[in-house]
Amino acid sequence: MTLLPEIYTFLFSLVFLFLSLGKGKRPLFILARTLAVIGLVISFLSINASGLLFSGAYRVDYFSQIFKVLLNIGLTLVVFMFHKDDEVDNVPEFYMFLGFSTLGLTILVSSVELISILVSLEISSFSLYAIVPLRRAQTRDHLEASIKYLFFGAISTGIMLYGMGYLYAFAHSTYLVDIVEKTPVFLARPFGVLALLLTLTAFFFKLSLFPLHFWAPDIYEGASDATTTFIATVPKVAGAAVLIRLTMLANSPVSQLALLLIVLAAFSMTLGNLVGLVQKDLKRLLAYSGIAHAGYLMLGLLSFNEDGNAAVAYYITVYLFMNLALFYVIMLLSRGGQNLKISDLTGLARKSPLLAFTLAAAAFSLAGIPPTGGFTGKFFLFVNAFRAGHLAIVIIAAVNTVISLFYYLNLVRVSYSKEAQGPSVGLSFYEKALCYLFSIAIIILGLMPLTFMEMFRQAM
């Protein structure tokens, strides 16, 4: 019972993978929706669940229960949302993928030991490498993107992993709790302070962090729109539950630790805002908007405390319902799979109302704009990095949050004060009920943090 959303998520990609097996097209949307709701389901019956398993390699507690929910609503509203099966080829094997680059990242917030932490992320890796290529519509440019994807994903492997061998040299263990009780030595010394940032590497890639950001607008703009949406979300909620964890390492500040994040945070708010301001096509401009907020996301870190690590945890909760939100509605307009350009937008208010509504809460979401959750979210980053007494940073990541009004309110420009060209967008009535569900979580996000605050507080 203890493992039960580990094993659920292994039989669905099951699932899958035997219905991959037979002949014909079968759409499978049903099943699949049906599937990943019984999923959430037991993610939030498990809650609770504790316990520490395979020789205390993995640890299933409240911090780790938590994410796992995360995760499932993510998967869950990415399957709700792929609703086009001649976007993605394959449809049985683009499921049994997303099952288990899914159950990798649910390894992963369990695992409390190097080889368990590298074993999950490969896993989850492997599968989101076989994943970019199913699009239908490929181009030469495409598959450069798919291919770009995986030896960048294996480079950042290859570092991390030299890390881990430093750790491993320092504190004679693999395991999380040994490292812990070694810290204050080793991250005395900076060649201790490089292993750990090394050991961080795989992660920052996940999260697109400067400089492992190379990867990140080709795939978005290569890759399936749903592949995407997926890529965008759902590996970022479990970079940063590890990123905490690893963190965390320190138990107290550590200045040589610091200055390195703040460096790469600042490189990476500035050039995800500075770049998306001149970006045309709407899932390159979210690439970049992914850089800066991957920036943002290390305020948090710097506090090396709980109320830091409680904010990035609820700023990345806020982060996936922005962006499913986002991407929806360039979904929902793509009808063919091609990708959109920002003027692609025009007059989507006269079209579609409601599409432009949802665009217009995600973006002033993700501008940071009251009363929405990356308002709210920003806030609590922001001033977890001042009171740790990073003032600095703090300046040039409000600095950033201005730049940024520009390209996210274009959007919203585009949509309202623009003529209609085209005929109007039809919407059924599950269309309609997600953007209304994505619209409700960002608002209630911002305007009820501390309740989600707290939960998170007693995660860490």
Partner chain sequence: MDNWIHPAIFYFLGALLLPFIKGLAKKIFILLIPIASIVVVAMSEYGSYGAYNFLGVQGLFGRVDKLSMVFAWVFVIMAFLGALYALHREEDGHHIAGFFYVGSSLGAVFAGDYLTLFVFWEIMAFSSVFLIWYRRKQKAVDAGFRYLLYHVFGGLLLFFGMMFYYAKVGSFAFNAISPSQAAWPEYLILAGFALNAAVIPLHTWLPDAYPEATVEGAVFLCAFTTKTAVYVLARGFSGFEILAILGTAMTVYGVCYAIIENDIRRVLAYHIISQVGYMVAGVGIGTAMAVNGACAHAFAHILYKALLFMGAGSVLYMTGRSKMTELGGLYKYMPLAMIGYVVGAISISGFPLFSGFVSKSMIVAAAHHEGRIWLMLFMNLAGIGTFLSVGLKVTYFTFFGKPPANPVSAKEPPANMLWAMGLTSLLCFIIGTFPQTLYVLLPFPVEFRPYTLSHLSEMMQILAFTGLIFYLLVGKLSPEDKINLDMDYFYRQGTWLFMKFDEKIIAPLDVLWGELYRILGVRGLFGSADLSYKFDQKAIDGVVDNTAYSVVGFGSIVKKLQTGKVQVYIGLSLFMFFAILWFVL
Contents of the next structure:
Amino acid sequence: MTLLPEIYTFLFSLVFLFLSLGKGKRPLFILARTLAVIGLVISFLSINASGLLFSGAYRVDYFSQIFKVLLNIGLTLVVFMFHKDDEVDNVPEFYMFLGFSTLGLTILVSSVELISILVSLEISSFSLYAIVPLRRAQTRDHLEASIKYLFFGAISTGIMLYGMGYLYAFAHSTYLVDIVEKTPVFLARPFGVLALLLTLTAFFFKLSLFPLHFWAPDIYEGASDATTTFIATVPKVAGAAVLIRLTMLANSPVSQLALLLIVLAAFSMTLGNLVGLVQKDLKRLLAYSGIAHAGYLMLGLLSFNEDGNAAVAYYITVYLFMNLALFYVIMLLSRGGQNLKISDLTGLARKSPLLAFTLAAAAFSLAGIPPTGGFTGKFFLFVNAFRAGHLAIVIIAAVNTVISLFYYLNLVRVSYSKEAQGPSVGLSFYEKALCYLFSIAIIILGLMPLTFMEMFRQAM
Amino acid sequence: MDNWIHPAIFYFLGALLLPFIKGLAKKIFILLIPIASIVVVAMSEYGSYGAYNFLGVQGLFGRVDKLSMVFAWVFVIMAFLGALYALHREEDGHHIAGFFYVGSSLGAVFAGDYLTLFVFWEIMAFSSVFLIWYRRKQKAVDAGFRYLLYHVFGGLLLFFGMMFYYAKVGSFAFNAISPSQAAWPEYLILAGFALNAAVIPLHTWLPDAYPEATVEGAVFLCAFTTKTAVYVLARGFSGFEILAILGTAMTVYGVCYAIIENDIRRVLAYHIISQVGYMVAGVGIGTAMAVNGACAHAFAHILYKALLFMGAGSVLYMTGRSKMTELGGLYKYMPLAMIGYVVGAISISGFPLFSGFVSKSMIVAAAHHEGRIWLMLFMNLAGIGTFLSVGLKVTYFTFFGKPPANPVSAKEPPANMLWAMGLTSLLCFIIGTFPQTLYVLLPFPVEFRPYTLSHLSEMMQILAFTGLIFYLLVGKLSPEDKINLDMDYFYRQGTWLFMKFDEKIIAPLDVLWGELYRILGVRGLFGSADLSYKFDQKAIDGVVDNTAYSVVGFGSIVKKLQTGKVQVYIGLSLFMFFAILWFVL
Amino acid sequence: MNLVEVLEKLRRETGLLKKLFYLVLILLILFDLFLPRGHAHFLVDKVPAFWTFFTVIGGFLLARFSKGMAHTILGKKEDFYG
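Other form of same protein, the form predicted together with its partner chain, not the form predicted alone:
Starting with the chain above, the whole complex follows.
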């Protein structure tokens, strides 16, 4: 059964669709967790599946299966992070849309044909548009943010279609295989680069890369913690996967495309970090951090080879864990559903040493400090960009790392500072376990990257 | 791995196991770990151990040779003394941070390549900061944060230095670099190392953070970070002229501040800069004798500086005060702690029979031997300042002097602190009286004899007449309740300006950017929806009312307008994108 | 007699201590005058009692310079950085 993960994710969503038809509200988190874990197991089981389906439009290979596992890990962890009094629990539609969105992303990483890429991307996006406004403490600004997200998501899709049109015009086919054959010819022309770039736009949007980043701060701030957690992590994994697939169309380094990626990466990193520096709202800060990290990711794409792509895959894996960890801390701290200010972290080390530690591990990792995964991941990215001869961007990234240190470490500083105001935060056994899981994962990814790297390189 | 056990393993495993041990067993456990590592270091044989391959990069965990062993020896001894001194501390976290700090220092000392070194380097910074944060005062938290920023910045210098170095020579192997071949990658690495060695102008983290650390943490801090840096400088950068000059400048710079500071631990912290200056200068001079001197001085310095911090720490621990303006006359209450401090003070000042005499003079003599008379003169000038500040000023104003307006009645510190001080004092004495015990450990054969008549005469004149100066100027030297600006004034101002710029210019730009999209996008959306709604009404009405061509004509105008507008909006919103595209292509 | 009593006794005898101290200083200078100077290469080795002069002048300047700096530009109130 090559399509097992897809079919299962579909069923997952259907279960909640039927539940949403019924009346009465009941906690769903136990059911959701169970089903998500089964999905994760299934995705692991089918990791070696392979096949070419739907007249070659859909390829199941090691690459796609690894990303499916990552997507399922993301979904499972996100589902595990909700608790029963969370505002999104006992709303079956929420789980349903999460499922559909993941389904779209799952299909996306396997799609090797332009139209199926488009369709799967849209399946995923529409589900997200629907859950962004699901929030108890909704204000006008929050609502506006979701409209913005929808509107510009649609525009970026439009641009992608425009680019795809060009690709089709060049290759007379929508299959990536055919396009690859023609790439040396059309990438020699500026218009060919333009076509590829426009096609990439929608994924830049998903990753919140400059100049398509503007939605992120508003959405992060405007959507509920649960929704933000999902949007900030899982779609980015798939976005990175497709970026890898599409830049692999270029086969060999293309100087204009590389230069473009460099410029976008430089702006993205610099802007994200500089603006992140002055943020007061924790989730907004994470949005800018995400913008900066989208820039770092581009460094891996610059080398246009397996190593660089593996580095991107590795970094997005680390990114998944460190962001989930940070969001989990946020979710545990803001049980009322309000947005957390950075100053709300004050005295966290006293209130809950474990949460402070998890926060520290995640922040250190985001800042790129050994021995966390963030360091190892950045190391791979920088090394690959460096080997490809892109010295300037590596230096820009270095300077950016210095700038970003300031606000990541500031989070840790605040959490270790002053006397605690307010009661200590009690964590259940389950919540503690999840905190440990995140911290350990971040450190293991930092210390033992070789197995994962080897896996990713095989997949490329 | 062969028959060599990395001593750092004990500390890392010990740190992980510590939370599971309770009561008396925990205290024993805390002491056993350093003892185990001392045994392992004692049994080590020279060689290379623990080579590994990481993504095609050759790494080496254990380069055991004479140079690394000197530092390993003093590190494990110091770890034991520090653990003993901190034994009364209840929080596991403090001990764990200490263990990680010591373990990573050992890891850095034995590392044979830059990558391994770098990882341990960073763990050092991140574990040591907890020794500051556990003080739990807002000042300590802030100072720790600055400390961390400095060190991570230094780590990045090192990181990028080593990356470019790799690109240049194709290897991460960490070996001696010849000054004639050094280019900017090497200098980046050097800058990263220099930051940890508190070489001016990269020194400000040290006097900023150490005085804010916990009583026990400061004892650890003063030993490991700067001395690991001295080790890596000795390993990689011996013979760099810039180090000789900067090191000598540090010796004088440090004592100038030590003379005017008020907080005892800040005096000592500035004084670390001065002392590390000797070592850096020794490395910079680069002869066998000078490098020997740097290692010997590092060894001796770790012990007596720790002793001084123990003494100052016990005053702080028992009285809650560390400013000399608030202290005085403590000899009545804590004579044993005073003796500990005084042994440290006369060791650091280079009294015969104590360790400073046999180590510092080696570097001074090396400068003399090489004909670097100016370096020698400045080092001896710093020696005067040392005795004046750490030796006489602190001792006098803390333990003798006039008791403060609101006197304190302190007692002797806990037994474990006294034992730690006693043992350290003993070691200072042994090294000073039997210098061969130290000299056999040094990387090069030692021909230097400290106890010659001329050297004795030189040191005794310097010490005795410094005493005279102090006696004459004691009124002028009395401490004042102020802080003194250092170079970090500029760094802080710079940061502040940058933040203002960021807040006032960059962040609003981003908001503007978002607004642009909002105005062009969202309004465009609603506007076009509105238009098409009107168009629908008019067009459909028109058809229904059968007012044929004229209305259709009007409708088509609207239609054109409408579609045109949408294109304009979307086009504008992508303006930036295309601008870059155009710029690049 | 314990340590504290010894110290207190010594503090009462400052006059005697002072005289002893001056005696030591003179002896040190004399000692240096009669030191063999066979290996003297540099000025610092040749001049008798060089380190006495050096210490007195250097120590004085060092103390006055540092304190002078503290009193003019470096010294600030405790809460200067806020």
